[in-house]
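In the form predicted on its own, a lone chain appears below as structure tokens.
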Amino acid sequence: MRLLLLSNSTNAGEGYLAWPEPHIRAFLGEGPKRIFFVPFAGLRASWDEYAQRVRERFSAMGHALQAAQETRTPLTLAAEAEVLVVGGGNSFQLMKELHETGLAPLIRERVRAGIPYVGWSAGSNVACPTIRTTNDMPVVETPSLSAMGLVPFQINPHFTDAHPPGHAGETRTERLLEFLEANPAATVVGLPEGTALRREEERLSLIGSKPARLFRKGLAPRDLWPDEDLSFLLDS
């Protein structure tokens, strides 16, 4: 399997998909690709608007993009695409639509057969076994919290351990430790903004200049660095 799982699309003060563009280019390689885009996580803009924004960015990289809502036969379009891209937004909304359209099992099958997959934020969440480590509110009911299982561990995108002065609520670390209390066999990777995980078959590496954070039940959280071989996480 080939996966590029981004924590976020846009860093503060930068253009849309600016920071990951060189990594997307390197991941997709030379030559134009036919891309199938899933905009279903979007809520505050229409799916057409979302798709157009992403199309402009991928067009600048030399690729042609069609979106799921632009055809009456999204399963056929997804089955014929050379790259599958799933955008960020709300993970519950995204998972609901992936289940209801039948795209979830098709995408899973195609990626396991070797078709490249790019996701960011919610699009990275749904590559995990479940979406239960998302930061999103459950604004809709999804038939299941189970996701596509393209990696065997959980991702928490936009990971930060910041604790603003005067804020009495739990930090993200505390929330993830609660998750492990309820799911002691799970492994969670906290991906800070500006980082991504790249899977090339049975090799996994971290992209970016910041460490990610590894959470496992009974062990102190520890940092993961871009120069580490993270392939051990594929045995989680």
The other form holds:
Protein chains: 2
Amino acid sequence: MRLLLLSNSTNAGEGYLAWPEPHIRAFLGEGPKRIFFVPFAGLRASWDEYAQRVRERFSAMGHALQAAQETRTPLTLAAEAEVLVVGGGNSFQLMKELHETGLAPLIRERVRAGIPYVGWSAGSNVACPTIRTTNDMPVVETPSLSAMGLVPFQINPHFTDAHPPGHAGETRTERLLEFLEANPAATVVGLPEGTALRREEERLSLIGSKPARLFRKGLAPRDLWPDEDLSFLLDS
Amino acid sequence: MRLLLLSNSTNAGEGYLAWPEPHIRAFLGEGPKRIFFVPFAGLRASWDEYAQRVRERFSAMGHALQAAQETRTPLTLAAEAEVLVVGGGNSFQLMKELHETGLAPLIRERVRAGIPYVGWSAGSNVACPTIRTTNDMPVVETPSLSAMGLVPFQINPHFTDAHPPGHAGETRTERLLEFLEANPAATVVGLPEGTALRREEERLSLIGSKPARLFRKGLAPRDLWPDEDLSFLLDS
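Show the other one: the form predicted together with a further copy of the same chain, since we just had the form predicted on its own.
In what comes next, the whole complex appears, and the chain from above leads the way.
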């Protein structure tokens, strides 16, 4: 399997999809690719607007992109595409649509067969076994929290230790420790903004200049570094 | 209906259930009451530990408290209690247990019949039509996001505008605007820490020294103040 799972599309104060661009270029390689894009996580802009924004960025990298809502036969389009890209937004809305359209099993099957997958934020959440480590609000009912399971561990995108001073609500780390109480066999990777995980078959590595944070029940959270071989996470 | 819906149990740096104590005392009135407590939202401490902590605080106010897990017949205990109290923690875990134990319909029925209800954080989320405006991570599957509907609007507890500098993830307000895109007929009250809503039959008011924030689709968010009559929200 070939995966590029980004924490986020855009760092604060930077251009849209700017920080990931060199990593997406390196991941997709030379030559124009036909990309199938899933904008279902988008809620505050229309899917057409969302797709247009993403198309502009991928066009600049030399690729042609069609979005799921631009065709009456998204399953056919997805089945014929050379790359599958799933954008961020709300993970519940995204998973609901992936279930209802039948795209979830198709994407899983194609990625398992070797088609490259790029996701950011919610698009990284749905590559995990479940969306139980999303930061998103459950604004719609999804038939199940189960997701596509392209990796055997959970990702928490936009991971941060920052917490507003004087705020008593749970920190991100506290929320992930709650997740481990309820899911004691699970592994979670907290992926800070500006980082990504790249899977090349049975090899996994961290991209970016910051460490990610590994959470397992009963073990102290520890940092994972970009020069570290993270392939052991594929056995989790 | 008589409801006291608190944003949070405890302000940063203060004692457990300290800020709400005068409001709980005023709400419950004179004379010892038999309280039924629901600790199901707790994940990082045991339900027994959680109940003990809450019992100490309510004992100090002169009331006797029994928790749902302390009896083999929680439905009977809840049916006979004089006050129903639902504590905070994880809203998904709480709603799952409320559904599975059958306590959700019983609590709703008793509160509609006039039994006072006190909830904080997740305990306020489940008093709303759904838990779709929780801040909690979906760490377990709940059969449905539907909740007890003791008020016709949604509460966002621990509401804050604060956002870590340099963090690109969604602000709380952005998440609530996403909720309204997906649920355009809904009304949301963002309830900052240290505030609560008190319902006395068809009258609703805000408690605390800070404004709450009202969100409706197509309208600019606006502040709600403690001296304001908020009863119009009961028609929403």
